[in-house]
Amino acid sequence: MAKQIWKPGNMIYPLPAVLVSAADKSGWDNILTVAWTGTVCTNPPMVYISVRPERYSYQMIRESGEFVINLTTEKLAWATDFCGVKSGKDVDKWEKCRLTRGKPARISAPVIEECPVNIECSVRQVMELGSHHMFLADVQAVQVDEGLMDEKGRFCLEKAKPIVYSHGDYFGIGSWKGKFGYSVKRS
């Protein structure tokens, strides 16, 4: 196989597109797109997001400490592309999109309704790492739509069909191809 060498960049695709509302102390709050977001680590439950300064959340989460990371879904994909391109600042993302503001569990940030799942952080560390400032966060509480758990209980989110984020386009996850441990399951 051919390969072509490349200037350095992020190249770690898919990523999960999210959307991240957010709300300042007085209570005006916003939703913006992100897809440089993950798990850190599970014990304690940690996550980060990257957001650039300009960004017009940035300084809500910076001053309030809290946000709220909300999956998204095949559904949501034009709502998720219009949070990312349009700035809150100039329009009402939660109106034009036709998302409804959720009452959180444990934050004041409000979740999305819409998204199947919402995660509640509150921001540890903020690390100002060059173009993109990550915010190190606690996770607080999750919210889970009951409509995506099996006879078993079971959680199965492939039911809600999310969607990934690769290098400017966006894709439902596609079809299952194993279980964790399924390479080494002894017949």
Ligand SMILES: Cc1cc2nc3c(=O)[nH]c(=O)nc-3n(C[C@H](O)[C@H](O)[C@H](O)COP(=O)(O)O)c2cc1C
Second form
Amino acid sequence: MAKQIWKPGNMIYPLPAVLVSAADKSGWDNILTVAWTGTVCTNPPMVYISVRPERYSYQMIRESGEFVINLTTEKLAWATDFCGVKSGKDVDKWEKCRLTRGKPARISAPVIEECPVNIECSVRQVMELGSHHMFLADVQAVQVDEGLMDEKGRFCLEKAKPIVYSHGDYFGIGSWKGKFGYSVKRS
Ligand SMILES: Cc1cc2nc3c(=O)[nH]c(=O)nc-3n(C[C@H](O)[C@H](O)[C@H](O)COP(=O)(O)O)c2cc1C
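Switch over from the form predicted alone to the form predicted together with the ligand, please.
Whole complex next, starting from this chain.
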């Protein structure tokens, strides 16, 4: 396999493009799209998002110490892009994208009703890394769409048709290829 050598850059793709909802202490809220996100610890459950300080949402998260990671779907692809190219200082993204504020279980920031999974987070640490500041956070509650449970009680996220972001483009997740551990399972 012939390889090109590129300068250092961000090339971990695909990854999720999530909708992050946040509110300031007065309850003024907003949504932004974030791709620099991930899980960092299973127990305690911890996640991160990295946000540029110039984003309108940044101050809300910094001030309140809370945010919600809302997973996105094919139906929400347009909203995911829109919330990532328009700023809440110019436009009401809830209204433009026809998104609904839902009740959080443990924090104050609203969840997005239309998203199948809402991960309510509280900031533990802010790391001012450079272009982006990383919010390292504890998961306080997770809300999942009941309609995605099958008769055996399995949560079928694939039924929601999640999307991924890969080097500038959005894609669906494609077809099933195997189950965790299938490579070592005796048939
Ligand atoms: C697919 C995608 C991923 C993005 N990921 C990030 C990110 O990880 N961190 C960030 O600060 N901005 C990211 N952005 C840009 C912000 O979402 C964008 O600047 C947005 O308009 C900020 O909204 P706000 O000013 O209302 O907070 C992303 C945009 C898109 C379209």
